[in-house]
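The chain below stands alone, shown as structure tokens; this is the form predicted on its own.
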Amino acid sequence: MRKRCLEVVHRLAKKNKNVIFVGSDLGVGVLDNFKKELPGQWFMEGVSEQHIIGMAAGLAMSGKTVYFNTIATFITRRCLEQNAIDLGLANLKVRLLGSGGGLVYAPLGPTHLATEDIALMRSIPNMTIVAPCDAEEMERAMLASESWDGPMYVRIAKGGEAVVSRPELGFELGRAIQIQEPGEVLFATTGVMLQRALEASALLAKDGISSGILHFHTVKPFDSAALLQAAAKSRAVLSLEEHTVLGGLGSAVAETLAEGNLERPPLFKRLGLPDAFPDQYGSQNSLLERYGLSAPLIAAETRRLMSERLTPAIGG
């Protein structure tokens, strides 16, 4: 996914001299062709992420569209003030490409795990947040990013994910994609959790439980209308995210449902990472399993939620 993302930046830069790439201490050989072909549009800075945000802001103020890539924790958590003031307040065309969203860097422990990146960036006015599900959707998002106004955070997954997006369903920043028609259950997903929702849906189908999937490649701005329309047809809604349940997709879904005034509000459950620093090292998949985000565990939690009945209010 990262490789495709940076390849598209190179293509955009070849067509538009105002497209600039900035990297922070990336590996040797990253975008070598870009560097050779367009040296005036390619910059590699050191371990100085806050400085680079200021540098990117200055370039954007000069009419450039800047793509800055480094590890997701460093581009969000470390640079939060600069992202808010230099980019959000000034509403500049800088695209923050955060490698390793979620639990990708599981072998390196909590210092490198971007488990609250969406919550941090979602709190910044004017900041758009995009989390593609696979390399094909990443390409569509990056192509759309060039003309999008204001700053943008793009969450990049590990890479090598199965392609589950479907080009015939279209792509528009800020608009959710209905992957499966609403059923008894509705999964609201972002990023690579779309694949797990598809797998969980297949498991539930064997039990006769129909499930729809609404994919939010754009978490902010959030497509509230699409969620409410789909949720109105479902008995239960579950949000799936490789992110803390605080402040991310699940919060956006909960806020929308709470204020949506649906005639028959669905049951709701946020499935994501707990409000705690991970206490184990391992692989991305092993930690997803630990926190209940494997397809079988998602299906099991869905069955449990579906079995619930609302308790009558006291005196009701």
The other form holds:
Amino acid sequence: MRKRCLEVVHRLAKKNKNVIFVGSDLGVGVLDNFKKELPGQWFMEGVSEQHIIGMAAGLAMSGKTVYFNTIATFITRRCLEQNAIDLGLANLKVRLLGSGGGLVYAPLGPTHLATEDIALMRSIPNMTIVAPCDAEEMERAMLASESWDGPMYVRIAKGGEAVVSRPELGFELGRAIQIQEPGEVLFATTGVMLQRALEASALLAKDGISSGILHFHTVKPFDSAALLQAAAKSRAVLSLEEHTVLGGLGSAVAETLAEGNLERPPLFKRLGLPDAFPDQYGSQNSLLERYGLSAPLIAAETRRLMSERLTPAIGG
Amino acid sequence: MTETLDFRKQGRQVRRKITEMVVAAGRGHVGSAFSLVEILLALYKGGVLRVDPRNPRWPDRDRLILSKGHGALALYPILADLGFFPESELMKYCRRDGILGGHPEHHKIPGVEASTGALGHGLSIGIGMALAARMDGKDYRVFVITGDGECDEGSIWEGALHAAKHKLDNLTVLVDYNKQQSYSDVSEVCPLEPFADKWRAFGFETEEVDMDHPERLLKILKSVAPKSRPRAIICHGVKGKGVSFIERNLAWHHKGKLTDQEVVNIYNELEI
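Since we've got the form predicted on its own here, give me the form predicted together with the partner chain too.
Then the entire complex follows, led off by the chain already shown.
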């Protein structure tokens, strides 16, 4: 996914001399062709993330569109103030390409995990947040970024994910994609949780439970109209994210449902990472499993939610 | 206007305006602004900066970034005097219907190049602008003013590394080395010495100037810039410069309401 993401940057840069790529201290050989072909639009600036975002702001204020890639958490957690002031307040065309969104770097431990990146970026006015589910959707997102105003954070997954996005469903930044028609259950997904939702949906179908999937490749701006429309047709809504349940997709869904005042509010559950630093290494998959984000565990949680009795009203 | 810049006279006028603004708003970073006055006068009134107040976004303009955004009180009267915005804005400093805040905002104030106040941001932004000038084949220059306390920020030194890496001879950093930060003396809170040597070691052509003689700063700014390396100018000054009881007085780093007597005393010293 990262490879495709950076390839598109290269393509955009060939077309437009004002497109600039900046890396921090990326792996050897990254974008060698880009460097060779367009040396004036290619920068590798070292382990200086705060500086790079400021520099990107200065370039963008001078008419450039800047794509900056490094490890997601070093962009979001370390540089929050630069993101807010230099990019958000100034509303500049800088694209932050965060590698290893979520639990990708599980073996490397909590210093390298990006499990609250979306929450941090979501709190910054003017910031757009995109988390594609596969390389194809990444390509569509990156192509759309060319004409999109303001700063954008792009969450990059591990790579090699099964391609599940479908070109015929279109792609527009800020618009959720209905992957499956609403059923009894609605899964709201972002990033690679779409794949898990599809698997969980197949498991539930065997039990006769139908499920719809609404995929939010863009978490901000949040497509609340699409959510409310689909939620109104569903008995239960589950948000799925490889991210803390605080402040990310699940929060956006919860806020929208809470203020949506649907006539028949659906049952609701946020599935994501707990508010805790992971206490294990292992792999991305093993941690996802541990936190209930494997397809069988998602299906089980869905069944449990469907059978949940409503909390009686106070005094009722 | 270039050869005859009267630092003494204009410095007093700017300090008078700053005082009027602080009186109107009931607050402001007085000491931090007073030490900055001559640096800004040299740049804006000494014929150094190529700017056009009628066309603040002129693509070929020189860029000045006041990275120590809390010094904005010194910048505003000068920008108003040059015609970037009406003088009437000055008395609306920090007011809900004004454009001038306690820290300057780029999208609100004509002539302000970056929103600063969170320290340690301006140098990197300036580096981006200087790189863009080179890419676009433009000859505009970038000036960044930092505070001395601001140089406690690691991001300043990240920027310094990269300014040298890119041999940015269109970039000048001016440090308002007034020797005091919010809590106490710089030498106590976070010593910077040997300060000029640090900038030299980072690859800057480094000059030091005593701000009791601002015409020397002007001379350096007008001299031919070094080739293939950025320039740093350490401006040795005094916090609160220009009014005896404000100089070196930390109570004036950020000041709330002034008493009538304080105002009279300031005006008396400024002899306007």
